[in-house]
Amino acid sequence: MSLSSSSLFSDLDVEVIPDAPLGAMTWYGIGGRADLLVRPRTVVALETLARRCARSGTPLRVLGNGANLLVADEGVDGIVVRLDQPVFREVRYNQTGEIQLMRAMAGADLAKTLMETVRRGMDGLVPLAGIPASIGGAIRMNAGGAYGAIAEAVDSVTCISRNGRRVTYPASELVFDYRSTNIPDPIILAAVFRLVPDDPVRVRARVKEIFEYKKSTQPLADHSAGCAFKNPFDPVQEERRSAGRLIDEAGLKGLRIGGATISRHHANFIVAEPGASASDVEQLLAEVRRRVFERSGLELEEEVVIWRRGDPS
């Protein structure tokens, strides 16, 4: 039965697109398509379509603002979910006394909720200025840099499990590493954040600060999807090395496979220019790590995601 005319949403609240320019969603811009799309409107929507997937087996993929991914050429697979709509872009902040929490839903845009908390005078995500992602997206990462990462702000994350059921984690219960959350659910709801009352001043001057730091060391005007490799780490010195720095020593800065290439302002951006395809960048993304591994014997892994027709969701 096709996936178009099943029963796993015509009676749910949501809007369906076939064939969707998926590629095209994200920040590389290029890429394959979606064999179906879906916008729920309501979280009771997300939920069902939820449970549904995986008693059917239909793979399952959540969309953020698309800042780190790369969609294969053949695009993929199942059903990609996007949380785009109202009720998935709410942030709210508690009603009494002074604001010291914040929820918001996975949809919000970091950047934009980060602002406003600015705005309002309150630290917590200031750290993560310049990152761009959605805050589900962010979660599940555990978006971060030289400033710091989310994981320090969050004090409960809501996830919606493989049988739709809704469950809340206490910041306790969760571990995040770098670049990475041990949260098992593959949906992420909402997240609330710990926030701290600060001069508005002197907040809003940390947070250009740290712009003008990423805009002198990053391409943040090229069409890439922000780090292409994780640090990894090394055993010998027991520390994490520099991706961007290994990648500079191997002497591939420039380096072009097709329209991929790395970019000469930071060595771990992979830039796509027109022309440029996903399989461009995946082959360029493992020449970097054979060279790398070849010279300094530490194996790259990517940051970037890749989303394959066939994979696993």
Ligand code: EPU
Given for the second form:
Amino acid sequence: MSLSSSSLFSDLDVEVIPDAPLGAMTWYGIGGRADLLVRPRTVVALETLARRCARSGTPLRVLGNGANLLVADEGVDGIVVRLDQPVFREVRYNQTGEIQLMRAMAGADLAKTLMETVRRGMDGLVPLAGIPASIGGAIRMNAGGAYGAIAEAVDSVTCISRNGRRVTYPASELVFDYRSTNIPDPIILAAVFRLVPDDPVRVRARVKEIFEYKKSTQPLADHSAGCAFKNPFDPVQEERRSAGRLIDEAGLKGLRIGGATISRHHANFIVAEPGASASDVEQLLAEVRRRVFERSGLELEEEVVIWRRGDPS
Ligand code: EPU
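Let's compare: the form predicted alone is above, so bring in the form predicted together with the named molecule.
The next block holds the full complex; its first chain is the one shown before.
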């Protein structure tokens, strides 16, 4: 750890892990290490760290649940922040008439939070059943699927700006698009959700139905980052096409580079088998893009986020 990087956090309430096994913390379970993994214990420590990183030009990345992330084999520079201390995992409920407002910190686990809302007989997060994510990661990507996206339940989002200031956006000021948002800040701190009371039996049945659909169509037990590509917009058909179906129609199921293969279960899942490297996955992504373009004329864009040393964060 260099003197200059340690001066970014030596006086802050944080735990620092140098040379942390970052790739192993992702759902892929492959890829390199983080020069510095920092676990802040307070919001003030996180704000100060964000400000100092911006001023010193130190890359700062936030690790969520690692479910949609591929870490390159050479690892990442700068600082990787993990919001897994209690203050960043808190979830609070507030009854306002018939609508329940829930404030979840960015490090809270989406699946656990969803199950708690279901236990309380609340709808809102139900379309997100079966999606592994932190609340912050789910907001950043506007996580969702055929049943809906997280945006539909968002009331406001609180972020930490580059200069370390807390800023809250009402949902009306945010643009949530397909698997993206226009949030300009490097750190999502918390979000408030509007939940609607419903029949607990119905809510539970809906969660089960969505989960069963995913289980029967996706290789949930394998090491992957979920869908590798976004569903591309087809200007001729004027709608998004399933990347999985396009890859399947190109005959690519089972294609392998090193230890990375295209799932036979769902073609938009690139699975890492034992011994796979991040480079195997990256090469396979490029090969899929090339072959699908050749066959369909459609450009696939990665949904999986790839962190590489030296990339702007
Ligand atoms: N299909 C194939 N072959 C395949 C995969 C799919 O022919 O290998 C066909 C299916 O039979 C179906 C159609 O393509 O007729 C659509 O497939 P699916 O229902 O699996 O939906 P998708 O568009 O491929 C999207 C999301 C998933 C989400 C599901 C269900 C994207 C990129 N993918 O997949 O999200 O779980 O809907 O809600 O938006 C993710 O984001 O990581 C993810 C997996």
